[in-house]
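Given as structure tokens, the chain that follows is alone and in the form predicted on its own.
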Amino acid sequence: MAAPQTTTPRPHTPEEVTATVRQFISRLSGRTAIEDDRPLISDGVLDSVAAVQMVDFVERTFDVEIADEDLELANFDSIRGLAGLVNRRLAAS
């Protein structure tokens, strides 16, 4: 009888949690093409309620916990800062 298989979750690299966050945001706001430094929420892209999907998104997708603390507008107000939050949460874990 076989050993049962174990599986670890995937790492992701950096560029790939860039190009992940690109692609949901994209598809969430319908522009195909966003530049990753472009205010999201301040500039009115993204609503509020994007936010929050942003969280959930981010939580299940990554496996990370988005702490109260990392609730600031800098880390969901752009492609680059949601990424680099998850990127700091993936080190942390």
The other form holds:
Amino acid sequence: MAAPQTTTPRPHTPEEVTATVRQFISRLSGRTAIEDDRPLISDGVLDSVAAVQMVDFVERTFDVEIADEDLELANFDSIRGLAGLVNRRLAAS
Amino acid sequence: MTGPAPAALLAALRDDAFTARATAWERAGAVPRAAIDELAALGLLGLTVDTAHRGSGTPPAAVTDVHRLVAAASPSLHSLLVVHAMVCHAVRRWASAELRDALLPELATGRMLAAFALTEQQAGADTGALTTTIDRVGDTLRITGTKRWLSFGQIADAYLVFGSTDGRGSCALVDAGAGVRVAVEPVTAGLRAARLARVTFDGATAPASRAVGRPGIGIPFVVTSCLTLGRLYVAAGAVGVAEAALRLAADHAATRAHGGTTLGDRQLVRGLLADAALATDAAARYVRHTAQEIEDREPSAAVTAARAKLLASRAATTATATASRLLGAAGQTEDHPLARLHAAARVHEVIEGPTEVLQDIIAADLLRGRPGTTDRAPSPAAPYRKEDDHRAEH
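Starting from the form predicted on its own, produce the coordinates for the form predicted in complex with its partner chain.
Time for the whole complex; same chain goes first.
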């Protein structure tokens, strides 16, 4: 495995982000196995309370800020979408 | 968030003169704008706004103390605190940085009074049924629809309007003025002085930059997070009402002589007082716990706030009923403080989600994911779509 290219370690690898998000969504929905592409909100796996919880969870856990322009359904409607949003935010910070 | 509530504000609210003025407002059927401006100058409306935007950045737990004080004296003014805080929250949390910087100082200082324009005749907690439209034409939003029972809608400078844009839930801050018609709602017991209004947006316009949150995602996120905060503050107000009623009951029981003893010497009376005291104290503690969860941004905060509101509104009902029984006829007169508290307790059971809606949210959270139960949890405010599909999977 290649050595990290940067001297400052990233707080989370993309894989860790996905795993953390998956675990949170699992807890939130009460389901153990949710596919990464499964629509969460538009399919009714999660309700609107959960949607807001996701924003708070992401901001608190990864210390990123979700901006107005991030509030697109696609960014919250699947594990992959949410993990992708976090990774983009982490990369930008 | 740092800093306690402004000391001058707390002093003003604890002064007996405040209670006397609140009584006058209730009699007159209106909290006057001048009184609001005066209290706003002491920081009443900027508690939840950060100091950079001219608020006091008061932590939620300390904000709830102010709500308790205000609600005990004036349930009507308290409703202004609740809706104004919800609008401040929507702007702070979901609006663009430009809108935030432009409007938060106005809201915090009370130069702009804002009403929360969600409820319609046929749509309260179910935002999927909203008929108001917020059409976007170029850089302009055009708003059409009628909102009901808006606290302080009669004198608001702006309205946080919820509706739909191209069939998707959306939200915008719309100024009073052209295209906005304001009518007075019938006087409502419990909120006699809250300046309730029916507001019709008849092609009113606003710049597109006044949108709060994006269409399709704006409604559920904005409404849900506002209602979480609103429920905390209504719960805090209900605690204030319960505490005030309990004080009346205990004072009366301790002094009212009856057949050689005081009421408070009687076991049945002591039982009533004990139950009311426990309900009130439990609610007060739960409200502080909820405030902390909200400050810590715990994922459970939304459900905890629903629980707090349910618990506290019931405590208010219990305590006012106890006071009513102990005070007898004296407490039933229209001008007695208890009458106001009693009516406020009934209002608290309805606003920001009636008891049954809250029970549904709490139970859904409890049952979520358990085999044999319907998978779909009810939305506290906003289903993303009509709930006519089949989502039960277990």
